[in-house]
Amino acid sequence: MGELTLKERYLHILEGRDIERPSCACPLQTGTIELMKKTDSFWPQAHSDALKMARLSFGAWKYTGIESARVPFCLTVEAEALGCTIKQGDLISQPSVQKHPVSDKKSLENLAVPNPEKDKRMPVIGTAVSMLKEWTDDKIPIIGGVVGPFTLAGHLRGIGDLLLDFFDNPGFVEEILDFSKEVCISFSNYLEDQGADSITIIDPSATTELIGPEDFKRLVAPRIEDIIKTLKTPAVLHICGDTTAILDAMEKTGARGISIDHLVDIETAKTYLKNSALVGNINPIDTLMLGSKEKIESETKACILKGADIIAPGCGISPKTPTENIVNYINVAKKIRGKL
């Protein structure tokens, strides 16, 4: 058998097969200012223009060697389609939610699951996925990013009010989460239909810094599992912060890849994960954006030595990250065959 394509390597790893080296795919955001300049595709326009979005995502592979193409670059697509007011951001800041439409049960009942083929930026993401599928000749993995149910619930309700609801109105929390789950299912399935080879579920607000492990296991994990059960392609799950206490629950969702923050020790994580591939976890700021060549090389090698299966930053790549730093970690990872 010949050399694996980048798509085959990524999918084989998520399937649990033994591979001669790790993948250098990045299931999280990859847009940087330098790549925007190279592709003439700048934020915030690249958040809403399918061609610019696809060019910028394609540029991450073309100019750095990242072994995937991933869209979108922000976490507000679903929120905007549901009526949240969005601040568009600029070259160095992603769009963010400013106003939340769910003030009570009635306002939640007035919401409907968006139609991803028509509503706001959802079809833009689908078009970008289709473009990338064509441009890459199906040789590299196309990854669609969707916001997880707890983070989307926070966008709708406001994270502060949502956390208060845990004590004041726990039933309402479950209703918002159930609705958010249905939005995630609809959008994930749509991106698959447009050609996504894998779905990354990003649920940063579900961090143990905001909700306890038991609440995650009781309220969030089962709904993520429901989303993943509807997928035809393998899912990667990313939650920010130190997720050590919930790694077992993250794996039980059915996610084939678990993406960990740099705060999580890889060797410790490997003791919790029995079936899922481990994705991560280079420090995106201190190492990848600001670190020396030697520091980047050392941390990349350490990730492989400790057992990471897909070598990637522990969170989305900062827009200010130099291209040469990304190229550096990719080159180190690609040279290593097997474990050190």
Given for the second form:
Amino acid sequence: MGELTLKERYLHILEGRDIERPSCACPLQTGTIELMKKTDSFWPQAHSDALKMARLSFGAWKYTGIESARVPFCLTVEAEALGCTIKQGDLISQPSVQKHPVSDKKSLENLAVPNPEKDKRMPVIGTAVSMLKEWTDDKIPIIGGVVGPFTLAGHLRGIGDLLLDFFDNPGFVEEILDFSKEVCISFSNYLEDQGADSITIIDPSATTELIGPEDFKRLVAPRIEDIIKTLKTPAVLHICGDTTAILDAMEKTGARGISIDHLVDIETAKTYLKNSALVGNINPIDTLMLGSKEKIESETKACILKGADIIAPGCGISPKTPTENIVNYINVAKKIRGKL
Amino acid sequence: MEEKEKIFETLKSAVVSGDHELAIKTAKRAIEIGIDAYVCIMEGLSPGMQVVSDKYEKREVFVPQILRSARAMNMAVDILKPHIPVSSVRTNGKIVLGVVAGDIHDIGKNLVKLLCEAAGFDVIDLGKDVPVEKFVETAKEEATDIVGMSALMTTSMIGMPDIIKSLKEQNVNCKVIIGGGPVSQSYADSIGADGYAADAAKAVKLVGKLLGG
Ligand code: B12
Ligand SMILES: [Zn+2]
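Take the protein just shown as the form predicted alone and give its structure as the form predicted together with its partner chain.
Let us now look at the entire complex, which starts with that chain.
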């Protein structure tokens, strides 16, 4: 049997078929200022120009050795297509949601699931995915990122109001979540059709630090499960913060990869995860952006030795992260992997 | 129990359970029977919010419950505030509060605002994603006693020193306090801030201390 391509390795790990050697794919955001310069593709333009988006994403593989290409670089694509006002951000800050269109039942009813081939930046992400697919000759995993139902619901309603609705109007929460779920299904299926090899669902607002395990299990997990059921490719689920208390529920959604924050201990996490791949969890700030060479090396080693299956940062890479630091962790990971 | 004590207890439990209707009703009753509105906030509402903060620390409740309690408190405060004698408000001082540029996490800042207001401080809320100039301009115009900056991300907290520098350059005479997940007392010291607090209740104490109260 010949060497696996990077894409095959990633997919085999997620399918639970080859779990011997970790992959160095990054299912989370990879845009950095240095890579923007190298690829001449800068934020905020690279959020809305397919060619720039694809170039910046490809640059992560080309210049750092990250074993994947991932788009987009923000969490606002779906929200914008649904009428949220977006602040474009700049070189170091991602676009963010300014105004939330859902104030009551009526305004929710007025929203329709966007057409990913047409609406706002959705087709830009799709086009970037197809470009990457072509450039990489189907050898590198192309990862499409979509925002999870709870975070999207927070974008639509405003997270503060959404959390108060838990008590004031629980039925409305379910309605917004159901609608958000439909948007996730439509957009992730579209990205698959455009050639994405795997979907990362990222739902930062669903963190235990915000809503707690009970509400996650009741409101969010079943909907993520419904989304994953519709996917043809293996999904990775990322939730920020200390998710130890919901890891079992995250796995039950059917996600094949569970991406953990640096706050979660890998060995503890492994005791909760029965058959999914563990993705993580280098500290993106203190280690990857600000840490010394030694710190990056020792943390990367620890990730592998504790049993992470996909060696990646615990959250999106921060734009100020030096390329050298990324190259560093990738090289350490590859070296150790070679000896396994 | 004296009726006064009972009112404080009810206000406290209304905040703890997040029952804003009970909080409003009780605040109205307090005014009716002539209990000092300021003491109602300090002896009833604030301790209630402290209970909720402590429970959050222990992961017994989560942010939805915090927000519900904060709302109950806020609504009671709205009723009590007009009855607080002006002098006791004025001595408490003025705070300009905001989340620094590039950062939209405002739940924590809003809690700090609520508790500071409940404690009788005058808070000017600049909102989230606030540019350096906005902090400095407002501090100047309002002749504020304190500028409070919040940052929840390591990428945004690096904007804090710029604000302190600019306040100094423009000779704005006020104290600066900071807070939010990634910042710490040592970070506060390193950038020349006058104080740091780990949570909203401590923030109120800090403000009180800095203003010599
Ligand atoms: C809720 C949340 C969100 C919500 C925010 C909703 C809102 N309106 O605020 C949403 C989903 C929108 C969000 C978005 C993002 N988030 Co977020 N988010 C969080 C989360 C889970 C909770 C924050 C919170 O509200 N805590 C509860 C409140 C009560 O606590 P607090 O804020 O600490 O405030 C208390 C004290 O700090 C203090 N305090 C606060 N301010 C001040 C000010 C003064 C003067 C004083 C004295 C005291 C004080 O008192 C407060 C009350 O007791 C944190 C995780 C965490 N551990 O904090 C991540 C977190 C902050 N987010 C993070 C990230 C990365 C993001 C995104 C970039 C995600 C992405 N990859 O795109 C975007 C950012 C967009 C932007 N440009 O800002 C990271 C930041 C990492 C880092 N080190 O930089 C965190 C730490 C998650 C993680 N572990 O990775 N997020
Ligand atoms: Zn994260």
